[in-house]
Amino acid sequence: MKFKVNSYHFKLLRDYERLSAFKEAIDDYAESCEGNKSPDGEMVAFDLGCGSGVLSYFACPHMDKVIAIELNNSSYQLAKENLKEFDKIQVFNDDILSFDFSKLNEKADLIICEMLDTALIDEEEVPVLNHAKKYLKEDGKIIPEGILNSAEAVFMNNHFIQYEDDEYSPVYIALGDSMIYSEFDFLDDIDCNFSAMVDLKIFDKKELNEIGFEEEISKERYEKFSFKDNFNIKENKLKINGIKLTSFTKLNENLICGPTPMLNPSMLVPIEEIEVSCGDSVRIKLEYVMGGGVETIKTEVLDIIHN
C-alpha cells in the first residue's frame, strides 16, 4: 500500500528498523491472542498519536475495530485519506489528553502509542498513557510495553542539548560505560516528574588504553575543537561536561529496539564542567518532566567518588 505523507512522515516511513519492530510486536500480539478472543467477541485497538496511520494499518488485519486519534490536523488528514478504505478503522482529530473515551462505549484490548522520544522527555507518551489506559481492558496490552534509559559521561564540543541522529552528528567522546538509570512499564501509573541520582563511572587508565583513547582524540574531528587540551592521561586527569542519554524501547517481552534514525536518537545533555581522575565515579542529580519538554531538564553534580 502507498501512503500519502508529508516530509516528516516520509522520514518515519523510511526508518525500516523502527517500522519492522512495531509490525513484529503487533503481529506477535495477534498471534498470542489466537484462540483467546475477548469475552465480548470483539477485538479493539486504540492507536494514539496515529500520525499518517501506518500502525493502524498494521493492526487492522488482526482487530475488529481500530480507533486512531491524531491531534495535528495535517497528519489527521493524511491518516484519514490513507485509511479511508478500511471500514474497521475510525480516525479522530482530537487531543488524546482531553478525548472522551467513554463515548466509544468500549475498552481496548490493545493500545498502540508511539509518542516516544529519548528518556520520554519531549513527547507525551507518559501523560497520554496515564490518561488512556483507564480505558484498557483488565488483561489488555500496550505496545510498546515500556522503556529503559541509560546514561554515560561524555566530553562534548557544544554546551547545549544535542541529539545524535542521521542529520546531525555532535562531536563528543565517551568517558565511561553506559548504565541503566531507569526502567518503566507502561501498564504502571508513572509520575511524570522524574528525579534520580545517577552514578557514572569514569574509565580507568587500562580501559582508556583498551579503547585507544589517546589515538581517538588525535583524530581530525577532535583536533578541530582542541579536545586534547582537556585531558592529561599521564597525570590521570580528565574533564567531563555532559551526559549522553540513550533509550531502549521494549516492544514486548522478547523484542527490544535501540535508537534508530527516527526512534529515540541519543541525547547529549550539558552538565557543570568538572575535572576527574581516571577510575572515579561522578554522582549526578538528573531531573525532568516526562512530556514537559527538554527545557525541564536539570542536572547537578553532587559528588566525585574517588577510586
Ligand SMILES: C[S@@+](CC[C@H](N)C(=O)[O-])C[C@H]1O[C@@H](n2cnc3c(N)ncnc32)[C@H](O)[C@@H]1O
Given for the second form:
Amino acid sequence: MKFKVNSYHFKLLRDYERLSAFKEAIDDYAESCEGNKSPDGEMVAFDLGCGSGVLSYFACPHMDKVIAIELNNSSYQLAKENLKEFDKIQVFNDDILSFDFSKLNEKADLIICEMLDTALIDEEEVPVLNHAKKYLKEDGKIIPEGILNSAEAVFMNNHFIQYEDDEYSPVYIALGDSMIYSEFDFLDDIDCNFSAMVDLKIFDKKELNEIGFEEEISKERYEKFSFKDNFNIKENKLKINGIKLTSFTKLNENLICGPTPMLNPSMLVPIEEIEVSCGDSVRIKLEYVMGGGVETIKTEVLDIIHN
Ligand SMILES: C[S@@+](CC[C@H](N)C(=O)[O-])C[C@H]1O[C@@H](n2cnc3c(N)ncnc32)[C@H](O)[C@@H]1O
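Okay, that is the form predicted on its own; can I get the form predicted in complex with the ligand now?
Now the full complex is given, and it begins with the chain already shown.
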C-alpha cells in the first residue's frame, strides 16, 4: 500500500523501528483477542492523532470499526485519501481535547495514540488520553500501554534544550548513570503537572576509566569543551551543566521501544553548571507540564551528596 504523505509524515513512515513496534503491538493485541471478542459484538478502535492514517491501516484488519481523529487539516485530508478504500474506517478532522466522543454512541476496545514526545512534554498524549479514555470499555486496552523516563548527568556544548535526532545531534559527554525517574501507565488518570526530585549518580573513577574517559573522549571531538579546564580527573573534579532525558515506550507488557529518530529522541536539558567530584550524587528538582511544551521545563540543583 502506498501512502500519500507530507514531509513530516514521510519521516514518521520512514522510521521503520517506530512503525514496526506499533504494528507488532497491534498484531499482539489482535492475537490476544482471538476467540475473545467484545461481548457486545463489535470491536472498535480509536486512532488518536491519526496523521497519515498508518496505524488505522494496521488496526483495520483486526477490528469491526476504526475511528481516526486528526487535528491538522492537511494531514486529515491525506488520511481520508489514504484510507478511502476501507469502509470500516471513519476519519474526523477535530481537536481530540474538545471532541465529543459521546456522539459516537460506542466505546473503544482499543485506543491507539501515538502523540508521544520525550518525557511526554511537547505533545498532548497525556491530556488527550485523560479525555478519551472515559470512552474506553472497562476491559479496554491502550497502545502504547505506558512510558518510562530516565535521566543522566551530562556536560553539553550548547546551553539550550536540544533533541538528539539524526540531523542536528548535540555534542555532550555523559557523566553518570541513567536513572529511571518516572513511570506511567496510560490507563491511570495522570496529572499533567509533573514534579520530581531526581538523584543523578556521577560516575566514579573506575567507571570513568572503563568508558575510556581521558584516553578516548578527551582526544578530538570534545576539544571544544576546554576539556582540561572542566574535567580534571586526577584532582577528582568534573563539571556538569545538563541532564539527558530518555523515554522508553511500553507498547505492551512484552514490548518496550527505546528512542528512534521520530519516537522520543533523547532530549538534552541545561541545568545550572556545577562542579562535582567523581562518585557524587546530585539531587535536582525537575518540573514540566506534560503536553505543555518544552518551555514549561524547570530545573533546580538542590544538593550535591559527596560519596
Ligand atoms: C506523532 S504524529 C503520529 C501520526 C500517526 N499516528 C503515525 O503514527 O504516523 C501525532 C499526530 O497527532 C496529531 N495531533 C496532535 N494533537 C492533536 C489533537 N489535540 N487532536 C487531534 N490530533 C492531534 C498531529 O497533528 C499529528 O498528526
